[in-house]
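One chain comes next, on its own, written out as C-alpha cells in the form predicted on its own.
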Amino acid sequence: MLQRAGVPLLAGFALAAVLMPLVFSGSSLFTWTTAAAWVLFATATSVLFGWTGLLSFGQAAFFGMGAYTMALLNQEVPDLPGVAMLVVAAAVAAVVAALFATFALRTSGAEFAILTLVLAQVLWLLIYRVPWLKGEDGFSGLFQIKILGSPLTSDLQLWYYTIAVVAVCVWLLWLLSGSTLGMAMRAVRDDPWRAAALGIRVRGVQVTAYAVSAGFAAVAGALVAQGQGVVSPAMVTFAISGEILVACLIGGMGRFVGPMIGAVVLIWSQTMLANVFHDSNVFVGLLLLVIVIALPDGLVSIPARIRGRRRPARRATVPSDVSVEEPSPVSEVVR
C-alpha cells in the first residue's frame, strides 16, 4: 500500500533534501539543484518515450516554453508567486502540446518524431522573430522569485524550493503511472492495435500523454530559469532534446527511477568533466556512449546483472526414460 502511494519515493526526496546541504554548498549545491530540475525533465520525457512508446526529438520546445513563460510572467507580473508561474507555464505548454499532438499524431514513428523536431525549430525561430521574446539577448535578472511573499535569496533556499516542487511533480507522475491511464499508456506502447480492440482510445491516450509530458517538462524548464536567473534560445535547441533522451537511455526505462538516475549522471558528468577539459562535450559523449553500450538496459539493470552472475540459471534435466522430439516447422507456425 505504501509503495502504491509513493511513500518511499517521497521519503527518498525528503532524505535528499536534508542530506545534500550537509554535504554540499555553494556551486556544488547549485549543481544538485539543476540536477533536480533535470530529474523532473527526464521523468516527464519518460511518459512519452518509456510509457507510451512515442519518440520525440522536440522536448526542448516545452522545456524552453516553460522557461520563457516564466520569464514573461516575471517581467509583466513581478509579484506573482513562483509556484503560480510554474502552474501557468505547465498549462501553456500542455495546451500547445495537446493542439499539436491532435494533428501530428495522424502520423507515427519517425514521421511523428520529425514533426516534434520541427515544432522545436519553429519555436526557436519565433524567439528571434518576435521582438518581445528578445532574440539572442534573452531574459536576465530573474532572481526575485517570491515564495510565500519572500524572494529566494540563497542557494540553500533555492535548493529546498526546487527539490520540493520536483518531489511533488514526480510523485504525481508516480501516481499516474499506477493509474488506469498509466496502464492504458503502456498498453498502447506494447500493442496499439490490441489496445484499440480492448476499447482503449489510442489517439486520446497518446494526446494526453504528450500534454502531460509537455506540462511537466515546462515546469522543469521554468525551475531551471528561476535558478539560473537567465533564459536564452539555448534552452530550445536540439542539443537539449538529445541530452534528455540520452539521460533516459543511461538510466534505463525498465523502472520508474531509471530516467531520474540518468539525469543525475548526465548533469554531474558534464559538470565534473567541464572542470577538467576545455571542451568537455566530446568526453561526456564518449562516457555516455560507453554506458549505453555496456548497459543496454541502463544503470537500473546493474542489480539484476549482479544477481544473475551470483545465481547461475539452473538447467532443466530430463529423465532418461523420457524422449524429447524436436518441434517441427509446422508446430512452430501453429504456436
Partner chain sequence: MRTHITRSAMALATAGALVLGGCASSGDESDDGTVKVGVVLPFTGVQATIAKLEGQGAEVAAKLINADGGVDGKWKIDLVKVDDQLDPGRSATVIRDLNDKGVDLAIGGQTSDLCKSSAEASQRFNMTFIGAHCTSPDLVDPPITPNFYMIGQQMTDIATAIGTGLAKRYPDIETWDVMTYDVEAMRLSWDVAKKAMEKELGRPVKVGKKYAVPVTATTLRKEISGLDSTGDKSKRGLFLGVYGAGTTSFIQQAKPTGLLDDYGVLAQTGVYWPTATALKGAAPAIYNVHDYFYACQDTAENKEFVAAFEKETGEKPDAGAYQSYLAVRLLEAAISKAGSTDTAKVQKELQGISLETPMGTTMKIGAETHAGSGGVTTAVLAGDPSAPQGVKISDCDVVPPSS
Contents of the next structure:
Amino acid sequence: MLQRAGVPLLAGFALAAVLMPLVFSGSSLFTWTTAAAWVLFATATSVLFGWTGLLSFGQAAFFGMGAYTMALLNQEVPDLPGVAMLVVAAAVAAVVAALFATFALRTSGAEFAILTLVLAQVLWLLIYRVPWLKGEDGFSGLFQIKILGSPLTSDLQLWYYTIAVVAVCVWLLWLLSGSTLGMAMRAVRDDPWRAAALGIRVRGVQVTAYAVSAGFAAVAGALVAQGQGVVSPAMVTFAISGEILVACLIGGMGRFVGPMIGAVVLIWSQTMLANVFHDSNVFVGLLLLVIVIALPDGLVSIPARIRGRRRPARRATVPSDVSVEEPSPVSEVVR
Amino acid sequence: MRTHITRSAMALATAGALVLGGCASSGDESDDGTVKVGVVLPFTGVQATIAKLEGQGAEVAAKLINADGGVDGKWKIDLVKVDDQLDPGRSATVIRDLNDKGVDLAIGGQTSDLCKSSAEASQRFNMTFIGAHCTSPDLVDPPITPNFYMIGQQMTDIATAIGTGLAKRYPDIETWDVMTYDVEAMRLSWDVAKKAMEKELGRPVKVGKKYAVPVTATTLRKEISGLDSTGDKSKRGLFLGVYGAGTTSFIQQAKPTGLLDDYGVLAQTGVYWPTATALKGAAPAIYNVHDYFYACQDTAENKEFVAAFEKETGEKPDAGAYQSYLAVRLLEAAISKAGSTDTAKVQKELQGISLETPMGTTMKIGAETHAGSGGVTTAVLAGDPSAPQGVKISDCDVVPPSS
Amino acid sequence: MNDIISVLVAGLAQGVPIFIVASGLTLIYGVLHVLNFAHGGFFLIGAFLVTSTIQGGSLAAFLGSVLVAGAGVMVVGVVSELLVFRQLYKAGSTVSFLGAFALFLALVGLAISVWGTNPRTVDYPDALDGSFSLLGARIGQYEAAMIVMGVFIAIGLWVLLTKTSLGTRVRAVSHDRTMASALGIRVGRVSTTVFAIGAFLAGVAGALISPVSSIDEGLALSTDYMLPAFIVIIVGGLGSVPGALVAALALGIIESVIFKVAPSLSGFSYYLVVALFLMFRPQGIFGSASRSIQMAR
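Given the form predicted on its own above, what does the protein look like in the form predicted in complex with its partner chain?
Then the entire complex follows, led off by the chain already shown.
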C-alpha cells in the first residue's frame, strides 16, 4: 500500500533533496536544479506519449506557455505567491491544450504529431507578433518571485524549492498513473477499439491526457524560467520539443521512472558534452538511433537485459501505432 | 512495475556519483598579479563566426594591455571564455561555471535575452557584467540588475544617426519603401529613423510599401514582387530592418529583378558586414549604421587596434570585435581607477566613468542608467573584389554621442 | 489584371518548391507508411552539397551539381533505409517516425560538423540570373525555371507510378504489403527503391533552392520549406502525390492572396488554412476516409 501511495517515490526525492547540496555546489548544483525541472517535464510528456500513446512534437508550446504565463503574472501581479503563479500557469496551459486537442485529435498518429509541431510554431510566431509578449527581448526579473513571502536569494534555496515542487507534481502524476483514469489511458494506448468497447470514452481520455501533460509541462517551464531568471522565445523552439522526446526515449517509458532518468542523463550529458565537444547534436542523434533500434525500452530495461530474464512482452514501451494504416477507431467509435 | 520504484529512485540519487568529476573547486580568489575576465559568447551555433571575432577583439585588448605591463601596471588580464550556445538557459549555467572558477568580472551577451539571463545569473554573485553586444533600451535606465552595464549603442541612437545621415546625403529621395523583421526593435528602427529624417529635411517623408516579415523568413518573393511593382525607383529609397539570413536571402532573391540597382539608395539598420563579406565582392552598396566600421576611425588607438587584430586573425575587426575590445578597455579603466580588482569597487567606478574610444569619441557610462553612450558610425558598405575582405567602406560619418 | 497575375505567379513560385520537397515525403509515406521526419536532413544535405560541388557559373555546372546533390542524398537515403527503417517497419509507424526523428538529429548534426554553422550562399546560374515580364508582372527567370522543374517532377512521378512496371509493384506494395509479397513482389527491394527516389527528390529540392536562400542548419526545419511541406502532405492526403501537388499550389496561392489583402496575417496563413481544413476534412483532399493509401489516382 505504501507503494501505491507513492511513499518510496517521495522518499527518493527527499533523499535527493538532502544529498545533492552535500555533494554538489555552484554550477553543478544549478545543473541538478535544471535537471529536476526536466524530470517533471519528462514525466509530464510521458503521460501523453508513454501512457496514452499520443505522440507530441510540440511540448515546447506548453513548456513555454508556463514560462510566459509566469513572466506575465510577475509583471502584472508581482505580489502573488510563486506557487499560485504555478497553478495559474498550469491551468492556462491545460485549457489551451484541451481546446487544441479537441480539434487536432480528428487526426491521429504522425499527423497529430505534426499538428502539435505546428501549434508550437504558431505560438513561437505569436511571441514576436504580439507586442506584450516582448518578442526576442523576453522577460527578466523572475528571481523576484516570492516563495513563502520572499524571493529566493541563493542557488541552494532555488534547489530546495524546485525539488519540492517537482516532488509534489511527480507524486500527483504517480497517483494518476495508478488511478482508474491512468488505467484508461493505458487501455486506450494498447487498443483503442477494445477500450471503446469496454465503455471508455476514448477521445475524452486522450483530451484529458493532453491537458494533464500540458499543465505539468507548464509547471516545469515556469520552474526553469524562475531558475534562469528570464523567459525568451528560446523556450518555445523545436529544440525543446525534440529534447524532451529524446529524454523520454533514452530513459524508456515502460516504467514510471524511465523518463525521469532520461531527463537527468540528457541534461547532464549536454552539460558535460558542451565542455568536450562543440556540437553535441550528432551524439544525441546517434545515441537516440541506437536506442530506438537496439534498446527500444530505454535505459531502464538494461538491468533486465543483463539478467537475461526478459520480462514478458506485455506491451511495447514505445506506443504502437494507433491508426495510420487502419481506419481511425477513435473518430468512428467515440462519436 | 512498482516493485522497481525504490531501486530506481536510488539509481537516480546515485547517478550523481557518476558526474562528480564535473564538480569544480570554488571560491578560488584571483592571485595577485592577474585578473580573470570572463567572456560569455555563443562560440557554437549559428552565430559562432560572429562570436569568434568578438572573442578575438577581447583577446587583442587583453594582449595590448598585458604588453603594456598589465592593468594599472599591476594585473595581467587572464581571459576565461565560456560558450552560452545562444541559449539563455545555458548562459545561466556558464555564469555559474565562471563563478566556480573565481571570475568576478565578465563581458559578453550577444542578444538582449542573453544579456538578461547573464545579468540575472551574475547578480547572484555580484559579478560585474558588461553587456558588450546587446542594444535594447529595455536593459538599462534603470539597469535590469545593479551589476549590469551595457556599452552596445541603443537602437534609438543608431536609427537617429542613419535617419539624419540619409537625409543629409540623399536629400532627393522622396518615398521610402520599408521592409523590417517583425520584431519590436526593428519596427521601431524605421519609426525613429523616419522622425530623424523629417527633422533634418523639414518635410514629411512619404512611405510606400511597408512590410514586416517573420524573423525566420528566408522566402521574400512576395515582398520583392510587391517592391518591384512600384515603378520608377530613382527617387525612392529602400529601408531594410533585417539582418543575418534575412539580408542574404533578400539580396539573393532580389538580384534577378534588378531591384537593388534601381533604388536611389538602400539603407539597413541591421548588421550588414558579415553578409557583405560573405558575398565575396558581389555585395550591393548599402548605407549602413553600426557602432564602428574599421575604416572610418582615424585615430592612433584605432590604427593600433586594427593592426593588432589583423596580426592576430588576418581579418579586419568588425563592430562586434570592437565592442568586446571596448568592454575590456572599460574594465581596465575602472580597475585602474578603483586601484582594485574587487567587483564591488569596480562597479562603483564604472558608474559615471568616461573612456576615450578608438573612434575618437568619449564614451560615458551613465551613473544611474548604466548605459554607455559612445557614438555611432554610418557608412556605405559595397562589394569590391579589390578591397580588404571584398568590402569597400566609404562615405563615413562618425556621430558623437548626444550629451 | 496585373495584380491577379502577379499574385498567381508569386503563389506558384512559392508553392512549387514546396511541392518538390513534399513529393519525396509523400511518396515514401505512400509505400512505407513512414512519415520521414529525416526528410529535412536530406533536404539540408542536398543544399550543402551544391555549395561544395558547384564549379563555375554555367547552367550545365549548376544542373550537374543538382544531380550530384540528388545522387549523394540518395546514397544517404539508401543507407538510412537499410540501417534504420528496415529494422523498424514491423514495429509500427510511430516507432519508425521516432527512428526518423533520431536520424534527423544525427543527419543535421553530421551536416553541421561537415559544413559548419556559417551560412553559405550559391550564385544563380549565369543564364538564369535575370527576369522577364509576363503581362506586366516581372518574373525571375530562376523562379520560372523552378516552376518548369516542378512540372517535370510531377509528370515524371505520374509516369513512374502509373506507366511502368516499377509503378505497378509500388502500388501493389502500397496497397497491401503482405498480399504483394505473396504475389512474389520483392517488397524489400521495392521499399529501398522508393526510399531512394524520395531521398533523391529531397536532395534535388535542397539543391534547387540553394540560389534563393541562405544555406544553414535552419533549412532542416525551415518555416519556409519543411514545415509547409509537412502541412501540404497532410492537407493533400498522406501518400497522395497529386494531393501534395494540389495542396502545395493551393496553399501557395492562398498565402499570396492573404499577403495582398491582409498582410498582418502573412506567415500564419498556412497554419490557419490547415486548421480550418482539418476540421472539415481530416483525411485530406485526396485521402479517403478509410485511409487506405491510393497513389497516383
